[in-house]
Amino acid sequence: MSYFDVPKLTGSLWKVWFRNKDVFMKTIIVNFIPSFAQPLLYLFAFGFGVGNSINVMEGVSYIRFIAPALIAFGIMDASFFECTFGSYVRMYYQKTFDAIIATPLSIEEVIAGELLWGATKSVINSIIMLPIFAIFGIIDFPSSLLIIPFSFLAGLLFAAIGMCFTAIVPSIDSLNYPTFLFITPMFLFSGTFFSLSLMPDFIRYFALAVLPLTHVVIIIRSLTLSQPNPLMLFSFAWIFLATLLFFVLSINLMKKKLIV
């Protein structure tokens, strides 16, 4: 089996999505609170706290500079952790995957359904965060509304990357490594809290070449500020191609893990 074999999928994969949606709705209040509170905490701590010491960043107020980065982080956080810790619990502890695979659904469809649900969690997060930032008047409309459909694509990318880690780690505790060695560095060095132009060239080029959050931030910042970035098309193409690559790879890695 090649890691890049195109998976055979049918519309049945949405049954997995609906199953996860039903579980989510039963605990919607618990799921809503973190998505609502986290951006507010970062906004007050960095936007109003650090922002009082930084007047302008890339030609805009500091709070308007970091707002899109917080949205991008929320998109990444929702889908990545849903398809790492969430999927691992359903696979290993709850045996949900085993139960679903016993039905006519295939392994590929189960994993694809998980990925689509992870992307949906990113959409939910963006829908929650946009009104919060709108109340503070730090994002522009109507261009910011495009973040909602874009968050599905971006979320699918991080969901697929997360699922790749889920497929290769030996235990759930090992998922802490990609969190600290992949997610945290991206949060710091993807043009989130400061402009990439302030960094040494090798870090800037590395961020543009390797770190997916960099491209998500570029696009969302352009939308929230209504200022098209020359890199927008490149970033969108990077995200689209990377999503296709990791979507296929994650399904095949999980198929190998579950079959073995």
The other form holds:
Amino acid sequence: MSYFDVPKLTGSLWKVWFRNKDVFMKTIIVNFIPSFAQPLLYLFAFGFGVGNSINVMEGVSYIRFIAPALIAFGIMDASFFECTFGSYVRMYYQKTFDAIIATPLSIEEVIAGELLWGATKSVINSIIMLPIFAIFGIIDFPSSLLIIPFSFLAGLLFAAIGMCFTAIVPSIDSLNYPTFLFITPMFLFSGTFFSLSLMPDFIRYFALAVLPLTHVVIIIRSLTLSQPNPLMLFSFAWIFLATLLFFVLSINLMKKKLIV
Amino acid sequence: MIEADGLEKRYGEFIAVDNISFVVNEGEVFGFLGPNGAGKTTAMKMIQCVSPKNKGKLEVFGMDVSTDQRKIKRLLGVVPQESNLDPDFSVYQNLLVYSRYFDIPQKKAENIIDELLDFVMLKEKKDTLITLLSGGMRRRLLLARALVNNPRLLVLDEPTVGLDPQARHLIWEKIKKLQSLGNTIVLTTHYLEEAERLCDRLVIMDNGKILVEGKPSELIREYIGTEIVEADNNPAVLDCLNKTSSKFEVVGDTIQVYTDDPQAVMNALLKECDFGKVIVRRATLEDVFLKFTGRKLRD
Ligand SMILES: Nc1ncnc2c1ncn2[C@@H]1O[C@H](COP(=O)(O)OP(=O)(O)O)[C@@H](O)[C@H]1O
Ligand SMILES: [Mg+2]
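May I ask for the structure of the form predicted in complex with the partner chain now, the form predicted on its own having been displayed?
Below, the chain from earlier opens the complete complex, with every other chain and molecule after it.
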């Protein structure tokens, strides 16, 4: 068994997706509040706080500059947390995966279903966020509507990265490390609140080479400003390949962990 | 139904199931009896196709567990040792979501679930969350869940562990009922009474190995005798028993004489020895179990 075996999947994996959807629907109101509140808080803090001292970034108003970063962060946040803390609880405390693999479903399908559900959480989050930004008039339409389908791919990437952490951490507390060492730096250094062009070369290249959020921000910013970034296609290819890689890797890591 | 030959399972260097062979026939209740850590759960997990074997042959319904997992699992019902009911759902939803994994259409599933809730007497708990159920109710729900796909073979891993006598008897009754309906059942237990009551045939396992196999009554007759005479452990009695050809064992401060003819042993003891009190009791599976697995404490 290697880390990059192509998983054998069937349509049954959607049953895992449905299971998570059913749980989500039970508490749908509670689920909406953070998706709603978080971008608003950031918008007020950064937009009106920082925005008053920084007027223009990369040729647009500061609030229009950070809006796509907040959307990108919301997309990352939703699927990453679903497939780290959420999946860990289902795997370890609730033994949900154990219960499902006693049925015709395989562990590969369980994990794939979890990842697709994580990606779906990102889509849901983007659907909730877009109207808020639209009300403030800081994102352009109709190009911004493309964020919704794109958030599935971007969400899947962060779901898969999160799932890799879930597979290798020794306990749920250790999941705080990837949050601190991976999410927080990305939040700050992915061309989110400051233009990458203001950064020293090594940070810029580092961000473009290994920080997934950089590429997600590039694409979403192109869409909200309806100004295609020259790097857009490169970013899309980067995200696509990274998603494929982490999707397969996370499934194999989980299989190694759970099938002993 | 199940055929295992030279089956082995290792966790790293540790051998959890060590070269075991057994056959489970259609329609019987087959037991795995053994102290904690004997390897019972590990054996069950291999049968369920969730834990790969390292060596030997294991076929369920004539299919290989390494290649036909999906087909085997479709025909299997499982009650795990540790409850893994879904705490995010109510009793009813647990069964409904589970039925989806077996591709059972919702309408049909709803009928099956109504019947099953009746069978395990949880109808009025239908909308209760799992966390609010008692241990006995959870076990019954697990049993109902295992029956959702109308399985040909049921695997029950310690189905009554931790239950009070009432709840335990109820589960026993259900298992008997299922057998009478033609189900094949494999169960593990470390309750001797449970094995004696329920199992047509059983194996006693310890340290990953099968020590003995047979029908409970035959095992008792073959290895113990029908009756046990217990006398105080003192040198005079020992001396006296040594002169006769009785099978006996010293257990703490009593001596147990294994026999089919307790009257004769009693007479011999009364006539020839000086002893304190004597008790005659029926031999049970527990005596066989202790004889094979020893009296050392397990954890
Ligand atoms: N995942 C595992 N990793 C390592 N050792 C294990 C694992 N599962 C079980 N064991 C060991 O294998 C032995 C048999 O365990 P188990 O099959 O659960 O026994 P039983 O069900 O008879 O109590 C025990 O010593 C146990 O510690
Ligand atoms: Mg066990």
